[in-house]
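In structure tokens, the next block holds one chain alone, the form predicted on its own.
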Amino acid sequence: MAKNVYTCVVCPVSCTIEVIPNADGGFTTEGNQCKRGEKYAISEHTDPVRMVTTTVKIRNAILPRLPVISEGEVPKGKLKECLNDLYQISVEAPVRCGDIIVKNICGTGVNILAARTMKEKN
């Protein structure tokens, strides 16, 4: 059976974990030192997700870019599409930290939030 190897990022131990598919459709893991590592590796194998962090253009602000972050994780396969959409938008100052910049980015059900407050230019 095929084995897939992942380096766990849940804690500083960074276990090397093998995910081995079982005949019943489940998975067995080897190399993890905790249940959190097992959960991470199986999730990474079956449905990898990522947080989105980047910047977007902002008009009439004290700085030219506004840092943004996703409210939750998006499917890894949609990450590039999400980033491409974010690179195309521009928001108007002022913006408060936590404001929704994009609702339901790329149909993922995840909102993109302002990661800092940005005042208007004087």
Given for the second form:
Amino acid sequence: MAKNVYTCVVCPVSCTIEVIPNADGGFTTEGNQCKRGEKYAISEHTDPVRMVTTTVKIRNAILPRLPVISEGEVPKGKLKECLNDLYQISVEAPVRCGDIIVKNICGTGVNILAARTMKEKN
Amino acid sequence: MKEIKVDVAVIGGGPAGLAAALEAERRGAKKVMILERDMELGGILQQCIHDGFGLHRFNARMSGAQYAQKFIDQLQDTGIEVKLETIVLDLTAKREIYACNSTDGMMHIQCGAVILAMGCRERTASQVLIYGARPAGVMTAGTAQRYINMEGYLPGRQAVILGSGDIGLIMARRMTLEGIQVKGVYEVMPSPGGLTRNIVQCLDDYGIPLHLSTTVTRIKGNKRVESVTVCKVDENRKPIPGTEEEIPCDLLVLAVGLIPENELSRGADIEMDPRTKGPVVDNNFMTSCPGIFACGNVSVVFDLVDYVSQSGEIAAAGAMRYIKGELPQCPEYREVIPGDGINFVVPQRLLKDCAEEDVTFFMRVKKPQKKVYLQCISEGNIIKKERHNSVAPPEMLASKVYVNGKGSPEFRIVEV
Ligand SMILES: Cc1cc2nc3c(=O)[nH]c(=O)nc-3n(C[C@H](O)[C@H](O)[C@H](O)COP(=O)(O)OP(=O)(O)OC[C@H]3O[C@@H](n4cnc5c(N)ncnc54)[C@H](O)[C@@H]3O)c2cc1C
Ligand code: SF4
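Mind pulling up the form predicted together with its partner chain next to the form predicted on its own we just looked at?
All chains and molecules follow, beginning with the one already shown.
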């Protein structure tokens, strides 16, 4: 049987939420203290998503790695694929915080951005 | 020796120091100087590439580096002077700083006010009493974080993590994503040191086991770690014989807690609080030494960066009051009392005759509890009551209270 109990990570209360399928194909939740928990648990159950944060290779910069972050969440199942793609690429300094490093990563519709400004080596 | 005079000197260019410097300038300081020993600003945040920063302040899911960049960018339009690769060696009670770098040489800096923002550092292996050799491959979670996220190399292939503090949990996930096999997180206490959110997101999500009431007792390996021995412990944290298990690994990551970095504060004879391991501060975040202020993780380990920035701003506002002569030279204080269920409160005291004002108090509870009120009592009256669905020691509470000029406010937790 698939998992249907989730711990909400939206706020520190950390409610234990059970997701129960309805006859009409929708879901109801039990155990959540607020609406945000309902949204989170149903998303975890049906279509879990994660932020992508990692580093990519950068040339000619003060450091060898540039931290990057996704503009929004990507499907959890695509996380590994996104990371693998990011490990293949290499960028050139200088880079500004917020620059798009990869457009529409792995067809998710989400862009990957530089998470800091990095100057070139002098 | 180079002689320098400034209105406000900020020691440390992490989030606390950045917020303090910007706020001091906003409040009219003419000459503000940040002294930072690293080659760039941002402090520890530069190695925190995961998201979850700035939820309160910017209402966005940012990484640590992004959060720091927001403040670094603001510096550009100011007259704040930044001295990088500059280490502060000594601080005196008369607000003099001795610092040095390779371009200015030795500097003697006389300051209208000093703001301490040196952050914290991690406890190391020798502080947790593990037996055995000291081979390569034993490092703190922060060191592993810096190697992987900034310098771009992997410190091992198979890791064991000792301690379940948040940095350890974050690194369990990070190492897994980087292809290091994390064999487990071992915590000597019966409950995790980090937030439930991080256990769910960083361990459960990747199937990494968490072993409570278990510790590492021995490290094997001469040149390089070959294995560690883990062992269950009883209620008194004593290893239980017969429960030892040897785990092959080449990396032992220590996530056993943070301590404020206060060598400089001690040098200036600043009064320290044994509970927070930081200086005792008042409602302006001024230390026992008039004109010297402390903020960020050097004052108390905050763990939420939004509060770190806020404390920087409070300290800077205080520093400007001090420079303008609005604070007493020989201050008298009244204590803030940590009552039932509260471990400590920062600020630890209030100026005796301070005007009526809003003061933000930061505190940690003693144990996890559901459905409670946080109360603040002064002169027998409840002056603040807040309902919390859940409180726990890893999660710092911040409470803004309107205090009057008298009385010793006491905070306590009561059941609903
Ligand atoms: C390894 C580690 C990882 C962390 N990870 C997280 C996390 O994932 N999420 C989170 O919310 N919080 C994390 N924290 C907590 C984090 O420290 C705070 O959120 C925040 O960065 C604290 O800001 P700060 O400005 O007080 O200190 P810091 O960011 O530590 O900045 C202090 C600065 O002072 C400088 N300095 C110190 N002494 C001197 C001197 N004598 N002369 C000149 N400069 C000096 C240091 O070089 C440093 O740049 C982590 C802490 C550590 C130690
Ligand atoms: S359900 Fe609501 S109250 Fe409970 S943890 Fe989630 S966000 Fe917090």
